[in-house]
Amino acid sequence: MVRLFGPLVGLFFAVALLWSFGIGAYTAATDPSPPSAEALFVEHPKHVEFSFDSAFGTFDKAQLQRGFKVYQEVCSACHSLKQVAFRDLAALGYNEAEVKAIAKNWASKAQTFDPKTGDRGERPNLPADHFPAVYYAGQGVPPDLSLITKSRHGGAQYVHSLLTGYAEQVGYKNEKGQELLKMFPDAKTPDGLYFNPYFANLNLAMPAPLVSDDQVAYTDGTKATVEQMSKDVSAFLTWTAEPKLDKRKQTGWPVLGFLVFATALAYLAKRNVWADKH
């Protein structure tokens, strides 16, 4: 009897499990949970064109230098750039003397440690040094910006959208015309945070860093509007994340051409080897 009822009991529990799973899946598909404020009001990055976007695109060195200036004067007080060395700036068009001056005059100094005495100290930065880490005394640690465009969906477009996307929460409507606080009265931005529809949860601890035109003095005659400064620093941060982008594209096309040629040769060789000799 035990041998008879054992498989039946196992079959009963298997059918019950499958039945429960089916009911749960059907309920989830037909009765979805109501959308959240984030799902309805977080915006996709703006469409912005950069010189390096296309397969043949390259960095604009003048723009990269302007972007570095924005980072230096606006962003560097809070955000590190620890994956980049001062000497890497030569790729932006700075000469050796300019790189040395930038490193020497950087606000944060290089940290030193004497293993014999255990003493710590500071010294001026050298071109071989990486940008010093920023020690932030506020709540939380702002992210390092070295790879920010690679770690955020949308890359440079996301960074640009975030920098120019701060808005008043009261009366804010999404692209469908839905008003945030009318649909979600409890979604008010807490004190100490700032509303930004391009951020993942709509509330950002960083206040708007670019607040007015001519906040940074460009030396190449370009008008330093908020829009322009945002695009320039976004391009610069793309370079910090992908400094070899131009070289990779220059190398990639010949490699693809060789692969096409090799494929054609392989096909012709196959036709010749397997040709009917009779």
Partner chain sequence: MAEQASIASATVTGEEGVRRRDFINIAAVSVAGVGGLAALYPLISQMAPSADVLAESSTEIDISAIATGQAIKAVWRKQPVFIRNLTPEEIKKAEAVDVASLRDPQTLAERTTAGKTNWLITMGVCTHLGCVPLGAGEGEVKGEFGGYFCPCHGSSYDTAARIRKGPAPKNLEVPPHEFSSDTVVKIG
Second form
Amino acid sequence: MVRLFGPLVGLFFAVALLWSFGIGAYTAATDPSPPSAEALFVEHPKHVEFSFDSAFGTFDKAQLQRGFKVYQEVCSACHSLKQVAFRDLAALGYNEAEVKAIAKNWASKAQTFDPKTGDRGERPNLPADHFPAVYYAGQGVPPDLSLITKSRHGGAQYVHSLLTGYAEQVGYKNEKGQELLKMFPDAKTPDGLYFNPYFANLNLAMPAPLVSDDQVAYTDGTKATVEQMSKDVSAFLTWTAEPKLDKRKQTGWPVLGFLVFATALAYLAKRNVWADKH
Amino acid sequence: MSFPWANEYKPTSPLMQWVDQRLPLPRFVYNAVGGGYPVPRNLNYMWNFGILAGVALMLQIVTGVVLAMHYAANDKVAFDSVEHIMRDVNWGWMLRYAHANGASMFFIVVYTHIFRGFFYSSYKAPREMIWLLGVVIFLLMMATAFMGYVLPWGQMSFWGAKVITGLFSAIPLVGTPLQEWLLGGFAPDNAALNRFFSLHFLLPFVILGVIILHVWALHIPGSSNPTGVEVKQESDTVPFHPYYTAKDGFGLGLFLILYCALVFFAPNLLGHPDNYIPANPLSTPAHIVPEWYFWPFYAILRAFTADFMFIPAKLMGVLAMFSAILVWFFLPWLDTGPVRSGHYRPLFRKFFYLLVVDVLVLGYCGGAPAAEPYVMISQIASLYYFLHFLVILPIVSSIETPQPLPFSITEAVLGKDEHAVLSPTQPAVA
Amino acid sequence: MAEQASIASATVTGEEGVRRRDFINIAAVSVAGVGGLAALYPLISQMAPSADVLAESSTEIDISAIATGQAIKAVWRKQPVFIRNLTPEEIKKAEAVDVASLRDPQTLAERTTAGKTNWLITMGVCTHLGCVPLGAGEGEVKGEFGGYFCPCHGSSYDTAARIRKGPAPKNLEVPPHEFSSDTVVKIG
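Any chance you could show the form predicted in complex with its partner chain after that form predicted alone?
Okay, now the whole complex, with that chain kicking things off.
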């Protein structure tokens, strides 16, 4: 039975697939779908090196503090960071008093609600609080940045590329020398959006946030170039997405070392046991 | 069952004798995975993967139970509760990464186990029941893994749940009501998340139960082996313990090295970035893909792009995808050749390797965007997949001339020597 | 572990080889055991209070609105804390008690901050079996000693929240606290 019906079922699927294939091939030959502007002009993230890249790499705390400053002074106007609590900033090297002060002085306050009176109010943030929600009334929906480097292909490199990748759209050419607006006149960036070849659909609602050197006043002597600020905030956002990165790698090496040792022993033991059977 | 020469459990301590007379559990274990289970002496490393699959399941259960202590199955807080695990719970990041990558390791091991079964025709008589139970385990694993992936309630969780339950809507007449029943709503939301959590917690224990049946069925004929020649004499076997416990111990070490390398150094390598975006029912990710272990089947699903006769393309795809696994149930009766091992089946062997390549190609296409040339490649690859199992195997098994088999396992190991008998004093001829 | 194997090989390799082999086998099993035990650590540790819970181990409370003779219930570490503004009569009553006669001898001064003896801050957790005593809320029974009364098993506390009657063994616990200002107290 099985040997009779099996081939019949197999042939049924085979014919159906050939049918799909034929129709697909015919369509591809007669009515090929044109390449999209995104496919030709969206760039892969730039290659930038970060201290935490390699299997031994760790966060550079000074860089994270600078990146936090960039977030605080530039990004936090529109972007929330709700998975992160002020107390977590201790990992950046701030002491308890500094964390408390950062929380207390944070521009947007924690919301309160008095169930007796129904009054809504505000109070300064405490270290135990998460970063407060941000309400943005303008165009676009600024995403929460807590996990941004983990939720985009390319991670920190992508964030850095996006921040530094704004370009003039008129006359923009990709690496092959194709000119965007000549090939795709419809791809012209609408008013209120900004052209950026690192963004998935080339146009985004966020204007270039980092525009001039020393936009953020660094206190550790580092020159606050746009490139530097962008790298620093990308590193900071890697920390917000994966705060346990250092601990993960620090745990990983001893674990792997132990396992290699144990496996080598297991191999020797296995050879012992089998010594008389081969 | 066992071979007549199997060692008998003889507890020496009075305590163990006392236990043995009242609850022979140690005897049971001894006969199952101890010195009382004679196993062919020639098993290669491909035979490690059964035990490894068992270990992977236990790892998943342990890490999963622990994660469930912190996870909240509610659509409003599920995503944040996973981040709470990653940030605040002691070692939570490690436990979650261990669970997520443990699923991948489980599938790597089980796929190897299955393809070992294909190559050595482990499904052939008298081991059909082991094989059938194995396919059941695989189906349960797929269901469990799918529901587990929904729990973090990220974008891929949500849209994965929507797409996969959407498959059921392809069924004529009852499809849409069935989908709504599965979800407890019109789209995935709190009801779906809660029931998926409940079932995701339950199913691993069902899998454990079926594994016990799988191993029980294995112990009736005993393990197969790379020659495919059945055990004939005592010199063909060695006791499971210490021989295979030692070998499995080494294999387990290698497994754990790969596993920990993933967990500690590339924990998100096999995941998808979109699942770190909270579920948003109003915005679909540009490119929905399931986890990598579903990619070959996802490619088959998407390969059917045109209505065929009176069957809509969507239904064809769903039928084909489920058939791609269901066909494994019929393998023992599709491949009826007398010889088991691929080592002695030259023609079968060629098609087997073609199948391996074919499934890898399907996997690659399943993970790629639904665009040309991937769709056309997956159509050709799906075509071969079905032909392989349903047409080629029956034909090959009838027409091929197998190579001569060794007389026995002992002969295969020690060489064809009339005087070769196993004895500790005589050096073995390799 | 590898008894059969090593016994079988004994005839071939002699005593020396057996000992070395046994050693490796024992070492392998022991190392695996150590690894297994080490893996238990995170599994056990994960049940301890998480970072967000520990972060809320201290709390600041505004006491400016508590009039003399009133009390409020605050929450500290997910447990009730009674903050009572004692009246002069209550203070007098508490100080009049012979400390030696108490089950858990403590003076009011020992239970309050110097200069702020009118602020009695205690856990709202009966030291018997953990019920929340009555007496802090408006119109609640204060028990025969005018402090707190636990309805579960009838423990009565006096105006310094010391146990006077009933099964509870200890006075209501005074949590660590300090006054950040005249109107704010930090507990924990």
